[in-house]
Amino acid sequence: MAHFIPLEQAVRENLKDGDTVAFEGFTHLIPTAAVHEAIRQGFKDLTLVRMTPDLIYDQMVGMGMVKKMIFSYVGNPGVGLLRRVRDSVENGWPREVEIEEHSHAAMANAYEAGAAGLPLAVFRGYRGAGLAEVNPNIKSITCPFTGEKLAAVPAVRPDVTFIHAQKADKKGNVLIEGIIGIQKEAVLAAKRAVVTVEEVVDDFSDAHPNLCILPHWTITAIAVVPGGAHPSYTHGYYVRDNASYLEWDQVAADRDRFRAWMEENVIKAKPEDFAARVEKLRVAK
């Protein structure tokens, strides 16, 4: 059953040292301040998992906080790589971080099995690709009725789920419209599940009967952030900041600026800054 509580409550409550966590979004969605959040509280030894870590993963890396990353995809969208991610790869910066990469697909598939509550996910793939030979969480497997060999992978269960979303009804159900990517499954995957919300409304009963609304029953708790999912966009609330992403090019490709940045930025900031973040980029409704 889902509660409304403030973010800093529902991200303190939910997440722990050492913890398997998805902040799942796909260009679009990506739970920026719940991260920022994280990063406050100081969170150590977390194993991240999510299909395209961008840059609230450069960051948490950057400041320490991790010690695996399990992904298919790594990269500042639209731009280049992720330099505090590279930093920590080559040269152990501020911590070596443990890597397993898989495909899109594994990592759809591996989240599905967990949404499903399988151990394994098994599909077509991984033909003629060398990840298996540097990733030992790729197995092959026989299907008993046709012979084919198929890929396996171990399911994706995370100890807790972050996501954004446009809104909650006050029963706490959760609509998401748009490109949605995975974050279905990575909340049904998941023990426990944290929702950050542009608004809450009295009920879905205007809504399209084909949009994606998770019931209440699947979240944990739902924190309401106007902006949250910034510099990423909010369908039908306001437009991607092209601008972030080009500026934290140049932010993490130094120690010295990173550490500034994120003092002033995300250590001293709170949630309800991100509602000004975004309104010069807001969508006419």
Second form
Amino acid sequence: MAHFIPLEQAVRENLKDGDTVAFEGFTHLIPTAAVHEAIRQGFKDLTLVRMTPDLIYDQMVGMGMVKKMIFSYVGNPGVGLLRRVRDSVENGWPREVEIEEHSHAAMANAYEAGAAGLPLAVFRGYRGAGLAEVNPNIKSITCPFTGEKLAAVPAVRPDVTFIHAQKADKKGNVLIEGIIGIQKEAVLAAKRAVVTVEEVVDDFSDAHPNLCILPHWTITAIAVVPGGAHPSYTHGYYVRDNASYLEWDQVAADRDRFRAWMEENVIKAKPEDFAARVEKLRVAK
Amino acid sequence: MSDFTPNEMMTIAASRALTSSDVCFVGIGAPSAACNVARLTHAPDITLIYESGTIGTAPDVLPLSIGDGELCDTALTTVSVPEMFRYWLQGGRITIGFLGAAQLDKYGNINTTVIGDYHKPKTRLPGGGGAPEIATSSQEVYITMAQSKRGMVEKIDFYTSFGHGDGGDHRKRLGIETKGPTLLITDLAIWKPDPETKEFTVVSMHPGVTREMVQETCGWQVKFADNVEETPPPTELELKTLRDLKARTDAAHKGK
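Complement to the form predicted on its own: the form predicted together with its partner chain:
Every chain and every other molecule in the complex is listed next, the one we just looked at coming first.
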């Protein structure tokens, strides 16, 4: 049963050192505020799962919180490389991070398998791909009906998944729209799920019957954090802050500049600061 | 005809390869520009699909990422990421997978993962994302990239996505039934695989380009077709469409 609590409490009660955690959002609805709270609380030895680990995982890796990453695209989408992740992989700074790398198809299937309660995902993939040679968790399985050889990867089953969504109703049901990505699967695959939302409304009685809705009993905790996806966006609320993604390429290029930026914008900041960051990006309702 | 840059010629030549009946899985960067120029000129009914789940999208500005809100706003429908990869890509609905490359070899194998050894890389690149399965599940694959000796190499450091492997029937031997790379468009030329060896062969050079220029910017010994044609220069409409699109995009990404 979802309960509404402050973000600080939601993170403290649901994340632990050493957890396998997914902060999901496929370009859209990235739970940045939740990640920044996790950084402030200083968690260690996390195994991070995400299809597209962009800025928020760059930040956690740069802060030395990460033991292992499971992912399928470790870039700043449309901009280039993730410079803190690079520094870790190439130079071990601030620590070495173990890497389990997949393709998007594999990760999407692995989350879906997790949500479906299966131990593995089966799909037609990785044919001729180099990842199959360097990642021992990529195996193959033969179809018992046709004899076709297919790829198999383990299901993703996070200890906890964090997502950001448009809104919750008063009972704690959560609505997601726009590019819905992998969030539904990531929530249903996890033992615990924490959602940050833009706002709380009375009910969803006027919503289309086929909208993506997570019932309140699939969610552990909800925190209201307007702007909580910035510099990602929330469809219908504010647009993607592309200039910030371009700026991050400069910030993350230098260790000292990175540390200073994190101190100023994360360590000394609060969840309430996100609302002001999206003020100029808001769309007319 | 006004002047145009090699990059503009590349994008426009790539756009011409697409038709209104194509269902195109669009990679970010150069492929995205080419696909949208095609949509805005000669292929208005082309279906553009981005891996974020947007089907039949028609963005007014080029997305910075594969998941910009513009893609969803203008799409016919938006599906979840697992549905995108399972039903639409793996299900065989994509006619053209359009990819860019950091490193490419003459058989259309692509590396966007690492420079150097995988476990001790000299440069860690973003990796494959959707590309490994786009390369094998799309009915055919087009590749576009600017030529350079660093980019077009005799041997790639990592097989992020499989093209024709070592050439010949290598795809078939791995159980891959799709055609793989059938077209390469660079800033200097248009290349197609040899029907037997599958080695990319120059079939057309852009206006003003010489064989020496193609060879100097390519890390393997270039093969030329018996009859190398000259790529028609961009038309006024093509050039204006591309430049307007870029101008709108630059303004939007800077938050103006």
